[in-house]
Structures are given as C-alpha cells and as structure tokens.
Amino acid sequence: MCGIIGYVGSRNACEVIVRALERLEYRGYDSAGIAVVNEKLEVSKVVGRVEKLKSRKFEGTIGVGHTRWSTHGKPSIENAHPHVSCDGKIAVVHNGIIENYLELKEELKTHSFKSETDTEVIAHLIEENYSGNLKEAVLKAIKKLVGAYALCVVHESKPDEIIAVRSGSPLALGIGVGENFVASDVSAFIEHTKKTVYLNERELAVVKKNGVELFDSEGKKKQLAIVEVNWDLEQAQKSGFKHFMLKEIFEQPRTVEETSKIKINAELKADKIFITACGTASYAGLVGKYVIERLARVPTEWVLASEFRYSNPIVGRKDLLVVISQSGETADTLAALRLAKEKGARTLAIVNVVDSTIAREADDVVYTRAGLEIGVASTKAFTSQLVALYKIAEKMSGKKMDLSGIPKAIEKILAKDKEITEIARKYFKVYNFLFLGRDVNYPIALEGALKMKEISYIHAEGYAAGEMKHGPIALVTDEVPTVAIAVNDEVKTKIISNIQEIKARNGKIIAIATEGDTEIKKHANEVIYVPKTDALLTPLLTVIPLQLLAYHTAELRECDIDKPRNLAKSVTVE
C-alpha cells in the first residue's frame, strides 16, 4: 500500500524524491520520510502529508523516500519510514508486511528498536549481515523474511548504490541517462524517463548512477527486460479539474470508447467460470457474471478475492478464473490467481497496468484502456472493466453487444453535472444512504454505496432491491435517502414496488431512470435521467450519476476526495 522511491544520479536527491513522493501519495499518506547520503546518512520524517518535507534541505545525489499507509503501528515519527540500523548507517524503506517480524525481533534482541513496525527488523537484519557488501547483506536478510516486501536500501559507505528487491509487492526501475530510479510504480519517475524494468518475484537490483544490474534471490545475474511505458506526465495532471476523481469521471466517454476497440484473443472455453476481484473491481465482476450467464449460458461464479483462497474452491482443469485488478498488483487477487493455477485452471486477467504482476502471471490478459487513474476512488477503470467483460461475453457467445452509442450517452449524463450537484446539496448533511438495484444494476447499487462511503464518509449500503422487506426497510426514515436504479428493463415494475414501499414510510427517493419516463416522477423526490440503451448495457450509464453524486456530496462536505482517509489506491498487502 505504501509508496517508495529511490534515486541515484547527479541532481539533488532530496528534491527529486519529495516530488516523486507527492505523486505516490495515493498509495498512503499517514506519514512520510526521506534518507539522503551526503558523506553521512541524513534522515527526516514527518507525520502527515509529503508537503511537510519540502522545507527539509539535504545535499546529496542518492537517497530513498517513503509515504506510508499504516499497518503495524499508528502514524508517528517513530513508525514513519525510512528505518535505520543501530549504527545509523543503513536506511530501509518498505512496502508490504513481514509476517514473522516478532520472531525476528527476538533473534535481534541485542539491537535497539525504536518503532512498533514490522519494517524496522529489516534494517537490523541487514546490519547483522553486513560486512562491506550491501547486496550480499540484503540477500542474506531476505532469506529470513516471511511475508510481502518491496525494499529500497542505502548505506552511507555506498554513496552510489541502492539495493532494490521485491517479493509479493510491486517495484519498478526507471532507467535514465546518468541517473536511475526505483519506485512502487512508474508515476514516481515518469517525468524523467519512460524506460522501465518491472522486477519479478524475488529479483534484486543493484541501482547505480550509470547502470543497473539484476539478480535472482541466489545472487545469479539476470538480463534486464526494459519496456517503455505508453503514457506521460501530462496524463497525471488535473487538466483544470479541481480533483483527479472529477477529471477521471469526465474522461469516461474516451476510455470506454478506447476499451471497446480491444480484441479478445484469450482461450475462453470452460465448463465453469469463476470471477474474482476486490472492491470496485469486484462489482464489475458481478456485472460480468450476469452478462456472461445471460449471453453465453456458461455457469459463472462470483467470489470476492479476499475469500477465494480461504474457501477451498472447487476449481480445476476445465474451469476458467477471470481476475480483475486496475493496478494488476492487488494482493488478494494475485493470491487467487496463483491458487487457481496450482489447481490447473486457466486464468484470464483484466488489468489496466501493462506488465503488472497479475498480467505477467495470468495465462491470458485483457488490457483495459483507462490510462493512468490517480484518484483513490476508481471510476474510469471500473467502466473500462465493464466494457472488457462485455467483450468477453461477446466472444464467448458470438452475440454482438452494440457499445457504439455508449460514449455519447455518457457525455449526455455528464452534462447533468450541475443538476446532480444541486441534488447533492439537498442531501449532503445526512448520515446514511441506501442504494437499491436489481439484476445487472444490483452491482451498481453496491458500487454507488461504496463510492459514497469512500469519499464522503457517509454510511451507505447497497442492496438487491427485493431484499428490502427482509430487514433493511427497518432503516428507512425521512432522514435516510434511497438511491433507486429504476431504468426501463424487465424488472422495472418490481423496483417501482420497492420504491413505493419506501415512500409509504416517508423515505426520500433519488431515482436513476430512463429518458422519457415521466411516470417515475410520481414516485421519486429527485430523478436523474440516463439515455435509453440495451438493458444489459445500462450499468455503463447508471454508474455515472452515482459517481457524480458521491463526488459532489464529498466536495460539499469538504472531504479530501482524491486521498480519502485510511484508504490507498493499490492494496498490495492483505
């Protein structure tokens, strides 16, 4: 979850690292720190945002930095990274979780520990094994680590060397001219170089100013595989929008259109399909279940990735597992993929990041074309995942879904931005929301509730509308508004009945309805219309007003929309 960066070159390392950390804050922002080698190792740490580091002025052309999402230990100066060895000469930044850190602390009881973190044991373990060769000390140290880690390590006696190593957490190298970088992802160094090396499992890199060497976990040298990323710094800017999330919502006509151009070349024949993912991507997967079963008539099971490997799933050689992840690094989703492969199933990944770990390990991969998504709350990645699932269903069934009108339809919804803002203004002070949907729009109700929770901090729950009478209707009052997705489809009359049940109990209704439906105004306090389309495609439209409603509610509540509390963009630890 955390963001790490390493730099070695000719420029001021402190300035390069702090700038990179600002672009990595979506991975965590509880605390931040830097370590720079300038004859001696100099370290500075802060609680809170990276901007607090801007006043720190260190000389030196090599260093590492970290922005933290807390796992072990609360946000504090002591728990912030980098962590240093007892002699103050070794600094370590870490993304991941060391599961056996308590056992290691017991082994290292002669060392002085200053934090509550699991990471600090790594610094002391490297110090214990150091005898002049930093690479060898790191190789010996990682043999004792159980868990996930991406590490950058510097030593004050090695002013031209960063050791980078990964296992279970992502790490990339940026290959420059007279300078090189290490980071959790390429956004940290994209303004300097597009040439990238993605480290594979248990690979170690020795990164110097004028070159990089790659090794396996036994110290055997390997060839570098350099790729060039296909986006630039401009795509990481807000382009006049107040927040990245709003920019990314408005990019959806283009990203949906681009993703609809993809070709599905994967082997899709299977007796049964499993779809697994986490968070927003899981709700895209649930829509995929409905669509694949409806069109291709292949039994499809939807399972949360965080539950998949603990459920002892009945999956085998005749089955296909579809995993969905924006980052391609989601820890639970990656674990599900590996388990399915062990059991002999074929695997297909839907990911947004080229050459990510999930993309590399799956048998087949479908790349969405969402481009860089920075806002923690996923929007354009979600609709791109939906399009990819529709394309897969098309390929499996031989039935064509007409996606050509969807981008223009989304543009029409986005034109209602001010109208949706006014609706948000009426309800932004409430403490609870309900979201209802049926059939393919049930997952959209779940996603709408998640968006509201994530960025506005309002308690929100999504339900299959037919379940209201089985308990949730007890929550309905005139202070608990309900967002009901009531588009023209075969279950519309059913959801109208649910709306009437809520109205009878003085509940307020915000309806998402199909253009031309004037009848809905008799039942709803507010109506947001979406263009008419094939009923199976409506999730691509109904989710847009829910994204905007959550965004404007959060803005009116003065929430930190792009960096909501306690959340990080890429969940790379369990």
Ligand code: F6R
Given for the second form:
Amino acid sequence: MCGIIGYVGSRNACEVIVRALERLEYRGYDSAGIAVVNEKLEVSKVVGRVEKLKSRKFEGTIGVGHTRWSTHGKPSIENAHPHVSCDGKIAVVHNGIIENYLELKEELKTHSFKSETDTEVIAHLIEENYSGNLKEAVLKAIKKLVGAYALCVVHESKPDEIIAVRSGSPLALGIGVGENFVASDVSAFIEHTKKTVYLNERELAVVKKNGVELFDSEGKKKQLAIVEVNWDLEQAQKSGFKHFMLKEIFEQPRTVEETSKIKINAELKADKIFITACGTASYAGLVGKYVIERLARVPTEWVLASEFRYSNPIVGRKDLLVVISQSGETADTLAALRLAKEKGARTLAIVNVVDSTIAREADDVVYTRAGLEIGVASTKAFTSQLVALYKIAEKMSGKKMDLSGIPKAIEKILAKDKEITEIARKYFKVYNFLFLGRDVNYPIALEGALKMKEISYIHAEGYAAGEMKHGPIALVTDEVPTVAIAVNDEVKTKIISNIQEIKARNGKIIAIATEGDTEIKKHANEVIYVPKTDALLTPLLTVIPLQLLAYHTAELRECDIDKPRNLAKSVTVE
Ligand code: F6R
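Okay, that's the form predicted alone, but what's the structure of the form predicted in complex with this ligand?
What follows is the whole complex; the chain from before opens it.
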C-alpha cells in the first residue's frame, strides 16, 4: 500500500512527481505529499487526492513523492509523507510498516516528532546517523528497522542523489537518459522509460541524474540488471472508457485468449495441493480446487493466505503450494509462500505482474499475461487466473479443456451491457444483495458479492445456495434481491429449488442462466443469459455479468469506482 516516487534529472521534479503519483494512486489515496530540493528542502502535503498537489509549484529537478493508504495514524497533513528530520533537511517517503517504531521513538527521545506514523522514525534515525554521507546514514538506519519498507530519501545538502532501498515492499528503478526514477511500480515512469531495474530484497540504490549504483545492505557494490518492460503507456490509460474497471472488463475476450496460450512447464507432481491467495484471487483459487479435484483427482485444499500463515499447516516435501496474486506483492500471500518453502513444499505462483516478489520467490511461476490492471477491483486478472488454473488442471490430468469458444462467448455477454445497466437501475437503491451459486459457481457467488460490496458499498453476501436454509434465508424480503447462478449443470435443479424457496418469501431473483433456458423465466424476475459451454468452464462466463452488475450499480450510486473508499490495489501490509 502507498505509492512512492523519486525523480532526478533536468525537468521540473514537482511536475514529473505529481504525474507519477496520479498513476500510483491506485495504491492508496487518502493523502499525498512531495518534497523537492531546490537549494532548500521544500515540502508540501495535502489530505485527499494527489490532484490537490497540482497547484503547488516548486522549482528544482530532484524530489520524492508519496500517496498514502493509512496504517498508523489517520489521514492528516501531519501524518502524510514525506516525513522530515528535525533540522528539516532530510525527507523520507515510505511504503510498508515499521513494527518496532515505538521502541525506536523511545531511543530517539531527543528528536521532536510531529506525526503518529511509524515512518517518521526513519527520517530521525537517518538524521541521527548522518555525517555527510547519505548512503552510509541510510545503511546504518535500516539495520535498526524491523518490518517492511521501500524508501526514497533525499537530503538538502545532496541535491544530486536519491537513496532508494527496500525490504519486503516493492521498488523499481526507471533508467532514463539524463534522468532516473524510483517508484513502487513501473506504471509511475513508463511514459518516460521502459528500462527498469527491480530492486531485490535489502538492496540499496544511489540514484543520480546520469547514473545509478546498486549496493547490498552491507554497502558492497552490485551489478545492475536492467530489463525492458513489455507494456506501454496505452495500457495505463482509459482509452475512452469512463473507468479503468470498465475498460478492464471489456478487455477480457482478449486477455482470456492471451492466457489460454500459456504453456505450463512447472513441476506439478504432488500428494496434495494447497491453493492459497487473498480476496478475488482466492476465489479463483477456490474454482481451481473444484476443477483440479474433478479432473486430476488430487486432494486439493483451499485456504485463505491470511489464515494459512498462522495455522501451523501440515505441509511438507511431497506437497505443492499454489499461490495466486495479481500484484505478486500481497503480504499474506507472500508470507504463505515463504512458510510453505520453509516447510519443504514445492511452490508455484500464478502471478500477473512480471518480476514481482512472489513471482521471483516461487519455485515455478505461471504468468497470467492479463496486462496492467489498474482498477482497484480486480476483473480481468481474475478470469486470467481461472484460465491458468484450467491449464494446470489439464496438465495434471492429461484431459483437455476446450477454451477456444470462451473469448467469443465473453464478447456476447459484454454485448448485454445495456440490458445489465437496466437491471442495475431497478436495484441500485437496495441496502443488501445475496449471491448464490453451487459447485464451481459457488466461488463466483462469493466473487459477485465481493465486487458488489467493494465498489457500490451495498452490503452483499455470497453463499453456497444449499446453505440458505441454514440461516441466511432469514434475510430474504422483497427488498433484498438475490443473484442466483443457475446455469445448465448437474446442480441446476437444486439451485432452482433454492430460487423457489426465495420466491416463496417474496425475494426478487436475478438469474444467470444458460442461453435457451426459457423455463428459468418462470422463476426469476430478471434473467441474464450466458452462452452454453462445458459446465466446469462456466465460471469464466458467469462472472462477467456480475462484474457488470456491480460496475453499473456503483456507477448509478455515483461511487468512486476505480478508487473505492478504504481500499488499495496492492496490499503489502498484513
Ligand atoms: C478485489 C481485489 C482484491 C485482491 C486481493 C489480492 O477486487 O482486487 O480482493 O484480489 O487484494 O490481491 P492480489 O491478487 O494482488 O494478491
């Protein structure tokens, strides 16, 4: 969480940094700030969006910036980054959490603290260790830090260098001509350069206008490994769509096709498989559990990463842990991966962001190739994760899944966008939604509910339809619509019974059904049809109307769709 950026070159640093912060806003957006060195260190902070920084005009060609997702201390000017040392000469921006900050604050009693944040101790710690060499001071300071950090540091007396260092939080360098960048991710500088260096754990970079030097945490010089990123600015723009989320929903015919081309080269032999992830990625994993067990008959346990890591899991050498992550940086997923490795299990990561920490640390990696996903609510990454899981199940079982018709089928569903908008118009004022599914579409009910609540702020519950009568049916009234996934599969008659139970209690039904099923109209108030396909593949189709329903509901409620309140795209804290 939080986005950080550093720039050194010949252009106006303030302008470059504010633009970059706008691209990083998906990581956090409750406050923002900038520090520029122009003889003196000048700092400006705002509560709210980066946009507010646009009115600040600083001269100077070196600086750092930050967009915040609060962990320690509420959004306020004092708590916004950059944080500065007592003498006002050192500015620090930070992404991560310093766990021992209270202890350090105690040690730094003589310093005067202005914020409630964990980050501020870093500025004071560097000040304490500074005697003319900023790199040395940072190296000394990080030795004392416990927790996760990606840092950019500037000093008023060093108007030509930024010190960048990371441990546990991501950081990339952008290598330009006569200018260089540091950022939480590549999207911040992609319009200036595609040449990138991904910093490894505990590496430190001295970033100057005409060059970058890399060091390990003991200060020993290292070789720079420059890679060329394979996407461009176009992907970081909305291309005529009102929101990134809508653009990304509409990209799915192409992204699913792209992911279908991947070859699985990973070692998949295992006595037992564990699938773990967070949020939307975890629901893709739950579909994966059904599919792998159905096709390959290998026992597969699905567990949320935040639970796995503290459960003392019985996992060992003969097991395979599959982690799934769009960003490749999610703290709980990364911790689950590290724990399974420690216990001797083989690990396979299904990841979207190339060279992310999870991708680099897993034994094997399958890239989903969905392209840059900017909308905070994950859509195209989810369907690509599903495709990757189908491919894994194919390889494990030797059985073929016919994915060839899926892109066209998704296009057909997307063509119902107007129809789905009209359905959203009927229900957008409700306070509660229920989402029901069974078997492979049970995780889709969970995902539909998650999409609805995170962007429209309507309370939504996803349930296995058979569980309704064990409690949740008490919620049903004529004001609580139920979205029921009732496609042609082995459990369809069961879900029709569940729908009837809801109708009998005056509940309204929005059914997701298979084309040609005219019967369903007798049971449902609204029907959204999806094309016919293999029952195991239906999640790839049934999720699309749920994404659009959530999107249009949120749009009608005038919500901030790409930046829902309290959320961030990349969850790098526990
Ligand atoms: C919801 C959403 C989140 C993420 C979760 C994991 O729309 O995007 O639930 O799926 O935070 O993120 P990644 O996939 O980056 O590990």
